[in-house]
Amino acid sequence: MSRSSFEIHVTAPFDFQQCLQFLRRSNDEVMHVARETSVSKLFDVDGRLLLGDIMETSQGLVIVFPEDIISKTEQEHVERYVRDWFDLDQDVAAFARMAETDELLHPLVREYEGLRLIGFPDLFEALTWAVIGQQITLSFAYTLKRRFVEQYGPSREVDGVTYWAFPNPETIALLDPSELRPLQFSTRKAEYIIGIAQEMTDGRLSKQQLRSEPPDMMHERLLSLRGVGEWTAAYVRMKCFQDPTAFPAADAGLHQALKHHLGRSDKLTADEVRLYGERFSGWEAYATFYLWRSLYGDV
């Protein structure tokens, strides 16, 4: 059986407008377009492209894909990746009481209700992004992606838009670390995305793999990768397996969000942030989330 759209319900709180307000953060964006009322993706399904419209229904999601006639395992692969990139199984409702007794999280929750951790459902493209992000700002970060993907990515064309999916370690395992210096990849970061694809590619890394790991676990083996730190493993940790007690301490972001809603003048020290950590006990990359949010303003 085929079919061109399929629609996903999701349990409150979730709105659809607060994610979409994310997605549009950057002009720099490659790898979707989000509009007023929806967002397009191109999904790359064991080397079959597809174009998914998603948009807000009064149970959800619908997913149309306007050019393609999809199969009941194509929709499965399609369903699962939304579910990870708007964390739809995850109970949200319980940061949302959480957040209600925390001074801190209280007015934040309020103005950004419904938003979801929006995550990158593959750990390539996650630990890639990762990576690329290392004391660069965000601005740039986004360049340089855009830079890799339309290099090595794949990509169709409807209506005259051009639309991305990311690059397979595949390819990019094959790569020589001079090829990404042009795109202004420091050598050592194309090393870095380079061998990760590799252990991928050889099988020795996979989000299965790590996964079936507890997280602590996890947290080791994400490590044991060369480019790996603890801001970057607690990062994939949260945006990639959706876990939300990750916590990157020492993330820029979050200090900066921290510092303006404390009205702090002065940093915070890095034994203050791991209390507020503590207190966001359980829900630490959800409270991250909704303070990275809030740096954004009016996006």
Second form
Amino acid sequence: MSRSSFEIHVTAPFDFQQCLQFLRRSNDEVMHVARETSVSKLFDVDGRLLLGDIMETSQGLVIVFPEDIISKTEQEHVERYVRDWFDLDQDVAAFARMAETDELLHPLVREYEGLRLIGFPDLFEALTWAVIGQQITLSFAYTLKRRFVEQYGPSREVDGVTYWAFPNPETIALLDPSELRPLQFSTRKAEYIIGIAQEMTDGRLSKQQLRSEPPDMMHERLLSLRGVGEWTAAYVRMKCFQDPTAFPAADAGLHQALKHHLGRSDKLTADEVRLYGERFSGWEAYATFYLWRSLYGDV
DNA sequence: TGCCAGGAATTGC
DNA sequence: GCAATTCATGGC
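Switch from the form predicted on its own to the form predicted together with the DNA and print that structure.
Time for the whole complex; same chain goes first.
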């Protein structure tokens, strides 16, 4: 059976407006177009580019394809993507209960109630974005990503708006690092990203392979990739695999947020941050995500 | 100006 | 193991 829309049932707590606010946080984002009550995204389903509009219903979400009729297989693909994107399979009520008794997190789960950990279901996108974001300002990272996507990503224009999908590893694997230099990638970032693309194209690395590993083995496999250290491995487990226990303990934004909420003027030590990780045990990734969210203010 | 950004690899001890 | 150095660029 073919159709042009389908619904996804969502369990509370879920607040689509909170998620939309998060998706609107940067003006330079190219991977989706977030509006007042919907977000549009170009889904690359095995090479077929499908534009989907995601909106809220009384039961959860509806994904409408204004220009396309999609197959059952394509629907399943998009549903899986959206479930991972908005972390819809997570028992966030348990996080909220834990946070109730934590004086640091309590105000955050109140303010952002129903916000899910918004991720990057595409492994190549998650890894590439993490590498791009290493040790540069966030605004410059968005600029680099936009140039990268607009240079190498598939796109489709609908009603005068151009929508972009993330570049495929097959495309990037063929590049030489020198080709990314004009986009202002450092040679090293270029090498890392092309290397990761090549591992994926060679079949040595895939989301499915990583998912089949136990958590510690997945972490080790990620660390074995050139350009991936502790921070990136934790970030990818958190944003691509929805691992609620992933904890990028050395993250600069995490430190900044903790410092702010604690009213500290001095730097937190690594041991102190480690203790916060233990305090958030089981929900390290959610605590981190909400702390990051608190840095943006009202988007 | 100088220092640091949602780090990681390499080198030297 | 672990500290120092290098990588590129923008923003404050």
